[in-house]
Every structure is written in C-alpha cells, then in structure tokens.
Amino acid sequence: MPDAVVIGGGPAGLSAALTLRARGKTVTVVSAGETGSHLYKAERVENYPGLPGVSGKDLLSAMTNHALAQGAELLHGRATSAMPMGKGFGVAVGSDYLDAGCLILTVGVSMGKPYPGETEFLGRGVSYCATCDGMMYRSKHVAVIGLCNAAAEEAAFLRSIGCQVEYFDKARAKQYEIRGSQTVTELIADGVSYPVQGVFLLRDGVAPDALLPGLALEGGAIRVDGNMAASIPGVFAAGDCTGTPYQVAKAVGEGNIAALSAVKYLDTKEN
C-alpha cells in the first residue's frame, strides 16, 4: 500500500510525486499514457523556464523519467473510481486495486457534462471500464462509445467473452442519451435507437466526481484550498483539473505544494 496514489501522469502529477519521494513517501501514478495527454501534442513549449523551445513530448518524457528515477512507481491505466476506506482510500484501475493513504487528483481538464443519463444509470448498466465489468454482460447487447485510444481494444475484449458489441467513434454519432428504468435499455445515437443493456463509456479519463463521488467543484474544476486540499480530507488536487490558467508552470507548482500537503496529513495521521 503506498503513502500515496497520485492519478494523473502529467507535470502536476509528477512534480507530486517527486516531491512525495523527497519526503520519503512511497507514491504510485496512475497514468492512462503519455499520448493522452495535452503537453505530448505540443510541438514546442516556450513558457517553462529553462527550457524554451522543447517539445510536450520529450518536456513529459524528462519527468516521468524523473520521477522514475527517484522511486515513484508508475501504473498504466485508467483509474475509474475512488473511495474512502476506513482510514485510506481505494482505487479501482482497471481490473487492477490500490489502497493509498491519501489521494493526489491530477487529472486534466474536466471531462464536461455528463451526456443525459450517464449519472443516472452509472452501475446500472453505465460503466467506465470493459475489463473490469464485461463479465456482467456476458451474451448481452451493449453499446462502445469509443473516445479514447485503447477504446477499440476494450471493445475486442468484450467481443471476445461473447457481448453483441455496438460500437461508436467520434466519426460514428456526437451526440447520445442513455435511457432506461431500472438498468439501461436504450442508447439514443444521434437520433437513432439501439437497444442495449449496457454502456461502456470509454473516455481517456473519468470527470473528478464521478470518480471520487461527494468532490465538490466549483465551475467544473476541482475546488481547492490554498494547500491544495480538496473537499474531501485526505483528497488533495493539482494543475488543470483545479482551473485556469492551464500552464505547464502552474502546475508543476500546484503538484509541489499538494504533495507537500499530502505529507503533512500523512504525518499527523500516523502520530
């Protein structure tokens, strides 16, 4: 179990983590990849000190390794909820289960609204993760809405343990509704019908709360403290997921002083 799990592989999430491990905290990043990520699709980047003229790409690949090198682990993969648990937290990633201490959010930008009845119907037929519930839907009919890279690959896993797989990509439908009554029933497609007892909504993240239910957010980002200190003890937040501006600087900055935070609570709960 590490001191604590930091979600998000972006600078904010790695500036944490490093400063985890200055500290002397174990700390695990769950990142969903490097070409997900904003900064990887910069050509250049000329506002971070030091450093003018470097890519996204190589700025990202420096970091990471950085914080490889001094002992944070890195777990690839697409965290899909987090909860309190006793006096940690738990998150699912995949098919795979971390407990933590506490909870670094570094998270991007905020996926948007929710489209109508995806809240409604989450873990009643809504789920962000093939691998972790398709067993569920074996021989069902479901629906893919495919918005991220490994999309295609989550829906070939759920072909392969017998789901009638209905599959969209952004060329496919834009615009779409879940409905049902009890579990889901119906996907609404650009207008078009389909008939499906479950959704998988494959996004390269999870909006911050309907990942950790109960976060409260302010204009869609996630509210902090001047410590970075969510709304949820033991919850802290950094870079783009906490607001503008959306600069590499600001959150190298906010992942500092989050895991600085993440520390101190760390500390008081073990005396």
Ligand SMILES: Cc1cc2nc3c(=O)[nH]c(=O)nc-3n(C[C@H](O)[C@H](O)[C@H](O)COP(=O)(O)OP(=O)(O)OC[C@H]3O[C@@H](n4cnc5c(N)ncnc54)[C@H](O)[C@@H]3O)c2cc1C
Contents of the next structure:
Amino acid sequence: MPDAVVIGGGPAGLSAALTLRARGKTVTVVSAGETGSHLYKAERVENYPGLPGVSGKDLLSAMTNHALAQGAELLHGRATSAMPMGKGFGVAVGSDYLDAGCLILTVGVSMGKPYPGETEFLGRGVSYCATCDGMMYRSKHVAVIGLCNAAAEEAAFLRSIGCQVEYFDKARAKQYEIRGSQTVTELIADGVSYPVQGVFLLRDGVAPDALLPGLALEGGAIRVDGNMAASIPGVFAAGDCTGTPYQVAKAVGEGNIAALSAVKYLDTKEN
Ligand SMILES: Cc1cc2nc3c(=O)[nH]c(=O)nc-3n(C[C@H](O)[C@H](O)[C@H](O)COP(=O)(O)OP(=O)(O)OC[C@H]3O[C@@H](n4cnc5c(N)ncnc54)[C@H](O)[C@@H]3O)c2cc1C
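Same protein, different state: after the form predicted alone, show the form predicted in complex with this ligand.
Then the entire complex follows, led off by the chain already shown.
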C-alpha cells in the first residue's frame, strides 16, 4: 500500500507526487489521462517562471517524466470512489482497488453542474463506473451518457454482460434529466423519455463530493485550510479543485504544500 494516493495527474498532482518522493514517501498517481488536464489544452504558457512560451503539452509531459523519474507510480484510470477504510483510505479505479495511508485530491475543475436527478439517484440507479457496478444491471435496460474517451468501451462491456444499452454521446443529446422514485426509472434526453433502470454517466472526472462522500465544498470548490487539508482527516487537496485562480503556478505550489502536510500527517499517525 502506498503512503499516499494522488487522484489527478495534472500539475498539482505531479507536484505533490514529486514532493512526497523527495520526503521518502511512496505515492501512486491515479490519472484519467494527460488530455484531461487543462494544462494539456494550453497552447502556450507565458507566465510559468523560467519557461516562457512553453506549450502546455510539453510542460505537462516534463512534469510527468520528472515525477516518474523520482519514483512516483502512475496508474491510468478514473478514480470512481474513495472512502476512509481502517487507518487509511480505499480508492476504486475501474476494476482496480488501491489502499493508501492518505489521499491528495488534485482533480482539476469539475465538469460542470450535475444533471437534474444525478446527485439524488447516485447509488440508486446512477453510476459513474460500468466496470464497478455493471453486474447489478445485468439483463436490464440502461443508458450510457458517454462524455469521455473510455465511454464506448464501457458501453461495450455492459452489452457483453447482457445489458440493453441506450448510448448517448454529445452528438445525440445535450440535455439530460434522470427521474425515478426509489430508484431510476427514466432518462429524459433532449425532451425524449427513455425507460431505463440505470444511467451510467461516464466523464473524465467525478465531482469531488461524489468521489468522496462527506467532503466539504465551498462554492463548488474543495474547502481547504492553509495547509491544504480538506474537511476529512488525512485528505488534502490542491490545484484548480480548491478554487481560483486557475493557474499552473498556484496548482504546483498548492501541490507542494499538500504533500508536505500529508507527510506530517503520515509521520504523526505512525508515531
Ligand atoms: C486553454 C487553457 C489555457 C491555459 N493557459 C494557462 C496559462 O497560460 N497559464 C497558467 O498558469 N494557467 C493556464 N491555464 C490553467 C491551467 O492549465 C490550470 O490551472 C492547471 O492545469 C491546473 O492544474 P490541476 O492539476 O489543478 O488540474 P488539471 O491540470 O486540470 O489536472 C487534473 C487532472 O485530474 C484528472 N482527473 C480528474 N478526476 C479524476 C478522477 N476521478 N480519476 C483520475 N483522474 C482524474 C483529470 O483528467 C486531469 O488530468 C490554462 C487552461 C486552459 C484550459
């Protein structure tokens, strides 16, 4: 079990991983893929000290290689849930499961507002992970709202286990509402009703409080103190997910502070 699991492989997460390694801690960075990082989308970054005009893609790649060279482990996948377990945390990543001594959330900015009914029916018909929850929907009629690259593959998996899948991507519909009573019974997509028993919402990211239930937010951002500690002991956060300004330098700085605080937390816990 690594000392820390960092969720998110952008500048905040990679900076945290580097600092953890510098302090002799083991760390696994869970990353949904470099294209999910906002930095990847920046054509030119003019305000990162020492590297004027660097492309976001090159800067991200240099940061990733640096963290890997220092011994950080990288696990490709989407973390779909995290929870306190015994003296540490458990993190589900697709069909993988990780244990960790502490958690650092560096998930970037959330992918917009949840759809109506999404939060209400989470765990009662709404799922963020076909691999994790698919078996519960065997032989049932489900909808997949595919908003990330892995979505088509996840839909194929659901079909392979006998689900009747209604697949939606950005070209097929834009507005969704999930309805039901005790559990989901219906998806409304661009005004058309589809009777379904499950809705798989597949995005690159998962809202932080859906990822880790009970996590306190403030204005949609993860609430942190000056040490980048979140509201749950042993959980730290850094980067865009803690709020504005959305800047690489802020993400890197907060990642460093979060990691140093995590080291202190781990060392105190051990003694
Ligand atoms: C077009 C554009 C241009 C920009 N230009 C500049 C600039 O010139 N200068 C500047 O300072 N800033 C710029 N920014 C902002 C900068 O890119 C961000 O502030 C920075 O990338 C934030 O880093 P982060 O690590 O917090 O988040 P991100 O870089 O967004 O990384 C978050 C990572 O977490 C991953 N993730 C999320 N949820 C999960 C999950 N559940 N499981 C696994 N992985 C997950 C995402 O896929 C992503 O890879 C720009 C942003 C954009 C979009």
